[in-house]
Every structure is written in C-alpha cells, then in structure tokens.
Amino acid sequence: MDLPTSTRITVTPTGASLGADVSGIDLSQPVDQATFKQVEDAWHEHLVLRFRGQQLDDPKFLAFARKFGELDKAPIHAGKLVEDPFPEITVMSNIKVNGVSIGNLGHYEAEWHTDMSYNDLTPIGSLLYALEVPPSGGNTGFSNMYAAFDTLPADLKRRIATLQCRHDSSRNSAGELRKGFKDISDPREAPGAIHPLIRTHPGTRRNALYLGRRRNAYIIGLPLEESEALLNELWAHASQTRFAWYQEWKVGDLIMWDNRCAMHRRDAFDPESRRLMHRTQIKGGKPFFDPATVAA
C-alpha cells in the first residue's frame, strides 16, 4: 500500500497577473495533509496552478481533485458510456469515433466566461489534465478577477456593491445554443442564475468581479440600454491583456483554477489536430458578496 509522502514543494510564479507553476510533486502518488496545505495555500495565492510532467490515470487524477472537495458529476454527453466508471470526469475532446464525438466543446474557441455561473450553485475550481495536444493552438487563458475588480475606480465600485446579474444558461462558452433552450434577442428574457457582480472569496476573503459570461447577460432592476452600458464597461476593464496569462499546453500538464475569482477562455485550433483533456471540477456553493469585506 502507497503511503503518503510529504514534500516541500516549489511554487514558481508566472510573472504575469496570476498563475504559477508547482514543481517537486508527483501527483501519481497519495499528496499527505503537509504538502497538500501547501498546494492550496499556493492556489490561494496564485489562482491558477501548473502541474507539468504529470503521469496520471484517471484514479489517480479524481484522488488529487477529491482532496479539495467533493466533485461534480460530468453532464451527459453522447460520447460517454451509459455504465462510465468515472462519471466525475469530463472528457474535452475534438476527436470523433466512427462518427461520434467523444467529447466535449470540439475544435472552437471559447469566450471569456466563469464555468457554471448560470446555476445557482456554482463549482469552486476545476482541474484540467492534457493527454493529447494539438501542435499548435488550443491555448488557455486566464484573467485575475481580484485584479480586475481592486483596479475599478472606486465610483464604479460603490456603483456595483449592491447590483445583481442574471447569467444566462441557454449557451454554452463556445457560443452554441444548448439542446431544449430556445433563442432569445432580449438579455431580460434569458433564464439562468442571479449572482452579485462583487463575489467574495470564502477563504481568503477578497473581492473580485463575478461576471461570468457576456452573452445575454442582465443587470436585475436596470433599464436594458443602462445594463449593456454599464455591462460591455466592466467587460471591456475586466478582458484586459495585463490581467491575463495564457496557458501553451504540453502532454502531462495538470491545470487548476479557481472558479470563484478567476475567469478562462481557449483558443481555437485546427479541426484536423488532436486535443484530448480529461476535467473533474470540485463542488461549490451559492456566490455571495460580503459587505464586511469593503473597507469604509
């Protein structure tokens, strides 16, 4: 039996707004409480965290995901087994079998967006794992929304503290109207979750923007011109290069990120090349802005 090992990690930061590579760990082995603290302090800090060099199953990749919480079950994709015996694992994929698509958001780009803001209950972070990469393309991007969010002026801040906004469910991040939602033209007719657009962050207590998604999005109470403005303002602030980092994907590379105040994107890549990942994501709970947090 795999005893649990502790390690003094290394934390390399990106230099960017966010992100960090962890290097000293292998995954494929059982992460004890020490070296775990350490993984989450430096999460905490960094947003995202980068894992290279990794050589997981998928027991093993669910066994790391699992010691942050517990995990979502993967939503029902026609490419996946009615029996699937790890049905926490999202499988993103261009690849088709005999036709089918094993997986998930294919070849196309996806825009800026928070994972699962149109539920009320929204996951705490998601872990990606590359198995396959495409030679080029495909690249991920992350935005620092504390960033975004303590870089306001402090008019629009004041202005927000007590806005909410529906995230519209019917379309997913590449844009693609989901199965059994209808088109909508009018962002106050589109269904999905009401969140604050100022998120705290249970653990280390700081704001960030909550934006989720841009499409149909609506500020609750406002006139539509008033929302989209005030809307397409934070989104213009919010999608700046000097909060981002981009992520170029190798085979072994695990990926975090904290879904509570870090948004993400991917870049297109070529339909012909292959992109296989494999994603668990870590349960949550309902957004909620703390005005305790806000200093007088």
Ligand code: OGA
Second form
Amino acid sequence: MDLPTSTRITVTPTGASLGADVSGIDLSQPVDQATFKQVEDAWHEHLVLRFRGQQLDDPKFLAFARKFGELDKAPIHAGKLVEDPFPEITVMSNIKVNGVSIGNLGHYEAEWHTDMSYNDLTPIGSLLYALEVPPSGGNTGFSNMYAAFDTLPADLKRRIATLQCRHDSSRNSAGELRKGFKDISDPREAPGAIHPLIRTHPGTRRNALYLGRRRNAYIIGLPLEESEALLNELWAHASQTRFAWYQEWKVGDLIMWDNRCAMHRRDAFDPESRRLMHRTQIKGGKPFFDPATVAA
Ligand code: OGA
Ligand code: MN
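What's the form predicted together with N-oxalylglycine like, now that we've got the form predicted alone?
Now the complete complex, all chains and molecules, led by this one.
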C-alpha cells in the first residue's frame, strides 16, 4: 500500500530572479502535510517551481494540485469532449484531430500576461505538465513582479499606490478576439475587471506590480494619453530580462507558477511539431492592495 511518507525535498534556485527546481519528491504518490508545507514555502519564496521527471496521469495530477485549494473548471472550447471525465484539466496544445484543435493557445507566441486578470476573481496559480514537447521553441518565460515593484523609483511607487487598472477581457493571451466581443481600439471602452496596480500577496504580505496584459489596459480616471504613458513606463520596467527566467520544456516537467506575483509568456514554435500540456488552475480571490504593507 502507498502510505504517505514525509520527505525532505531539495530546492535548487535557478539563479535568476525567480524559479527553483524541486527534487526528491514523486508527485504520483500522496504528499503528506509536512512535505506539502515545504513545497508551499518554496513556492512562496521562488514564485515558480519546477518538478522534473514526473509520471502523472490526470487523477494523480489533480490530487497534487488540489492540495493548494479548489480548482477552476476548464473553459469550454471546440475540441473539448462533452462528457469530460476531468473538467478541471485544460489541454494546452497545437495538435489538431480531424482539423479540430484538441487544446488552447495553438503554436503562437503568447505575450507577457497574468492569467484571467480580466475577471473580478483571479486564480492563485496554475500547474502545467508536459506530455509532448517540440524539439525547439515553445519555451515559457516567467518574471518576478515583486522584484519589478521593489525596483520602481519611490515617487512612482507612491503615484501608483492609489491607482487602478482595467484589464481588457476581449482578447486572449495570443491576442485573438474572444467569441462574442467587439474589437476595441479605445482602451477606455474595453470591458473587464478593475484591479489595483499594486497587489499584496496574502501569503507573503509582499507587494507585486500587477499589470495583467498590455493591450487595451486603462488606468481609471486618467486622461488616455497619461494612462498610456504610465502603462508604457511600467511595462518597459516590468519586461526587463533581469526579472525573467525561461523554462525549456522536457517531457515529465511539471511547472507551477504563482499568478499573484509572476507574469508569464510563451515563445512561438513550429506548427508542424507537437506540443501537449495538461493544465489545472487553483481558484483564487479578489486582488487587493493593503496600504499597511508600505512603511509610512
Ligand atoms: C497558460 C499559458 C503558456 C504555455 O497556460 O496560462 O500561458 O507555455 N501557457 O503553454
Ligand atoms: Mn497564461
């Protein structure tokens, strides 16, 4: 019988601004509370964790993910089975069967973003598990938004402390217009949720720059030109390579990222090659900024 055994995990930072490899843990086995706590602490410290060489079927993948909280249901899309046995698994893939995509995001580049910031409630994080990877391309970049916030000039930190941004819900992370949405050219008219520009992480109490995605973003209450100029300045700062780390995928890699304090993007890859990931997402809450975290 597989009894949970307490493990001492090994956490090896990437050396970049975020990310660490976790070894000494087999995620196909039940993870006890003491081991889970080590993983959670490492996640809070490193924002993105990578577990290499895992062998997970969907039930085992879900069992591990559920330790972090309730999971979101996957969005409905064309290739999704009506009788889906695992509604909390989203397929991320460019593979087509009989001309129909079996998953999301295709082979295109995905620009820097945090997931679902256009909703009022935004996910805590996601887990992405590689089943098939292309021989090259399709790397996923992550960037540290605590570090981006910490390194802003003091006057800019003060300026954005009271500002909120609206996050466009009309396009997905590959820039494609979502079904049923109008093509917006004036950011002031974009639909979507409004969130503070500085986000306090409820677990670490640290503050992160919370940008979502650039296209059609709008800072509430500012003249359009001022909103554009400020967003350009914040994005130029946040997109610096010194805050980023890139994952080069191998089959069996499981990556989990904290969506509250990290952004991610993906390189395009050859549409003729196959990339297949299973993904699950931890249900979140309403982003907030706690001014008490900032020294007076
Ligand atoms: C995502 C995402 C990038 C990738 O799953 O939210 O942006 O590398 N994925 O597939
Ligand atoms: Mn994403």
